[in-house]
Amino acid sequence: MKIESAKVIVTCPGRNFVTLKIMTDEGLYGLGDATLNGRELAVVSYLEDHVIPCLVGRDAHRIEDTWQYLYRGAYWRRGPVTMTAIAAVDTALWDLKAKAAGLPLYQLLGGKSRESVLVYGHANGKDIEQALDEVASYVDMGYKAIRIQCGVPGLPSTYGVSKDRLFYEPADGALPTENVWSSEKYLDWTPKLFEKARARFGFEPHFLHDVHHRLTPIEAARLGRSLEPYRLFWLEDPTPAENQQAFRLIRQGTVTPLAVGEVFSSIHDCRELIEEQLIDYIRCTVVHAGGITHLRQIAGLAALYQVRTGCHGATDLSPVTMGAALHFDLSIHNFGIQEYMRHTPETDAVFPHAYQFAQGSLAPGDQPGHGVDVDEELAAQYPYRRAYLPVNRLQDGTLHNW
C-alpha cells in the first residue's frame, strides 16, 4: 500500500484544526491531527513545504520506519512544530493500517485492557458557588472525575474560568490579551475550593485542579500540603517542567499525586521525572509527543515506575486525537485517566467520530481505525481565524507563566 497523496486541510468551527490526510493507491486514505494551538500554520507549513513531498511512493504500512525517518534524518529533532507534524503523519498512518487490516485500532495496539476509558470534565466559575454548582451539573451527566478551576477574590480573571461553562476555549483574541495574577491570593483561595467541595459532595467523586505552571516548586508544595485532606485525584502543572529536578522538592513537601507533561514533546522532556518517580500521572498527548509510535514508548517507561497516564484533551485537539488516545487508551496497561473537554456541535459535525461518552466513560467504537473522519465540504465554510493564547502578567506587571 503505498502513498500516493497528502493534504492538509485548515478549518476553524470555533476554533482552529489542522488535519493531515494521506491517501493511498489503493484507495483509503487516513487521517492525522496537527493542530498546535497559537501556531497552527507553522505546522501546515511544515507539513506542506517540508514533510509531504517526502512521504509520495512510501510504503504506508512502514509506520516505524517512517517515523524515525522524519525524526532521526531530519537534523532538527524535536520541539513542537516537528513533533506535531510527526504525530500527524504516524497518526494517520495507523488509521490507515487498522482500516486495511479491517480493524478498530486498538486491535492492531495489542486489544482491549479494560472496556472503556475513565475521562473528566471540566468544571468552573467566577466563584467558588458557581463553580460547586458547575460541578453539581458534571455529576448529573455522569462524569466520575471533574476538574474544578474558579475565580479568585482580587483577579479581574484567572486561568481555567470560562465564559461558556462546557465548551472553553482560551485562545480568545486576534492578538494575546493580557491576565493579571497573584500566586499569594491564589495560595490562600484554592484550599478553600475544596474544602467547601468535599462538604458538599463527599469523597466519591474524583477531584482535579489545574496550575498551570503559575507556581515556584516551593510554594506548589505548600498547596499539594494544604490539598491534601481534600484528596485531590492530581495537582498538574505545578510549575514549570524545564527543570525537571523542581519536581524533587514538591515530592519532598507532598504526598498530592502530581500530574504533568501536556506540553511535553518527547520521552526526553520526560525521562527524569518518570525515572526519579517525581510525578504519578504523564500528560503527554498524541498530536504534540510524536504520535502513537511515540506515546506508547513514553508509556512503556512509565509503567516501569508505576506512572500511569493522563493525556492530555482539551479542545485546542481535534476529535482526531481524541479518537487516536481513546484507542491508545483502551490498549496499554498503565492507563490512569483521559481528559475529556467536549468539542462545540459544530467541530462535531466536521469531525463525525465513533466514540461516545455514558456513565463517566468513553468508548471508541469498533469502526476500522481510529474511528473519526472528517467532512472536507463542511469544514471549508469555516476558514482559519487567528487566534492567540493570552500571556500572563504579576499584579506589578512582570510577565509571568501562562
Ligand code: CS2
Second form
Amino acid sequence: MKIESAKVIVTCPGRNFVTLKIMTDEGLYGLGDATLNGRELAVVSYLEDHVIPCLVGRDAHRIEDTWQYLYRGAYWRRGPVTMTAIAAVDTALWDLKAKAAGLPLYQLLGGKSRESVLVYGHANGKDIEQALDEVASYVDMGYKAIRIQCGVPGLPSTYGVSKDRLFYEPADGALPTENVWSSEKYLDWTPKLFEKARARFGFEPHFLHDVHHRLTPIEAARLGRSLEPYRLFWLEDPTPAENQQAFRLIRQGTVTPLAVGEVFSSIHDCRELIEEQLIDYIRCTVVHAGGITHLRQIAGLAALYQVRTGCHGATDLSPVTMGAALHFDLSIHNFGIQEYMRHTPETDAVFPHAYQFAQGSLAPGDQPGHGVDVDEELAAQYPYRRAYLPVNRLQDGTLHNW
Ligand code: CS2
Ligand code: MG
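Pass me the form predicted together with ligand CS2 as well; I've looked at the form predicted on its own already.
Then the entire complex follows, led off by the chain already shown.
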C-alpha cells in the first residue's frame, strides 16, 4: 500500500485543530492529529514543507521504519513541534494499517485488556460551592472520576476555571492574556476545597486536581501532605518537570499520588521519573509524544516500575487523538485513566467518531481504524484563528508558569 499524497487540514470550530490526512494507492486514507495549542502553524509548516515530500511513495505499512526515518532523519531530534508532526504521521499510518486489515486499531495493539476505558471529567467553579455543584452534575452524568478546580479568593482568575462550564478552552486570546497568581493563597485554599468535597460526596468518587506546574517542589510536598486526608486519585503537574530529580523532594514529603507528562514529547523527558518511581501516572499523549508507536514504548517502560498511564485528553487535543488514545488505553496492561474533556457539538460535527461515553467510561467502538473521521467540507467553513495560551505572573509582576 503506497502513500500517494498527504495534506494538512486546519480548522477552527471554536478552537484550532490541525489534522494530517494520508491517502494511498488503494483508496484508503488515514488521519492523525497534529494540534499543538498556541503553536499550530509551526506544525503545519513542519508537515507541509518538510515531512510530506518525504512520505509520498513510501510503503504505508512500514510504520516503524517511517517513525525512525522521521525521528533520526530530522537530525534535530525531539521537542513538541517535531514529535507532534511525527505523531500525526504515526497515528495516520496505524489508522491505515487497521483499515487495510478491516480491524479496530486495538486489535493490532494486542487486543482488549479491559472492556472499557475509565475516564475523568473536569468540574470547576469560581468558588467552592459552584465547583462542588459541578461535581454533582458530573456524578449525575455517571462519572466515577472527576477533576476539581476552583477559583482562589483574592485572585482574579486561576487555571482550569472556565466561563463555559462544560467546555474549557484555555487558548483565549488573539495575544496572550495575563493571569495573576499567588502560591500562598492557593496553598491555603485548596485543602478546604477537598475537605468540603469529601464531606459532601464521601470517598466513592475519585477526585483529581491539576496544579499546572505552579509550585516549587517543597510547596508541592506541602500541598500533597495537606491533601492526604482526602485521598486524591492524583495531584497533577505539581512542579515544572524539566528537572526530573525535583520530584524526589515531593516524594519525600507526601504519599499523594503524582501525575505528570502532558507537556512531554519523548521517553527521555520522563525516564528518570519512571525509573526512580517518582510518579504514579504518566500523562504523555498520542498527539504530542510521537504517536502510538512511541507511546507504547513509554507505557512499556512505565510498566516495569508500576507506573500507570493517564493520557492527556483536553479540548485542544482533537477527537482524532481521543479515538486513537482509546484504542491504546484499551490494549495496554498498565492503563490508569483517560482524561476526557468533552468537545463542543461543532467540533464533534467536524470529527464524526465511533467512541461512546457510558457509566463513567469510554469505549472506542469496533470500526476499522481508530474510528474517527473528518468532514472536510464542514472543516473548511471554520478558518484558522490565531489564539494563544495565557501567560501567568506573580502578584509582583514576575513571570511565572501558567
Ligand atoms: C490541562 C490542559 O487538561 C489538562 O490537564 O493541563 O487543559 C492544558 O492546560 C491544555 O492542554 C493546554 O493547551
Ligand atoms: Mg494538566
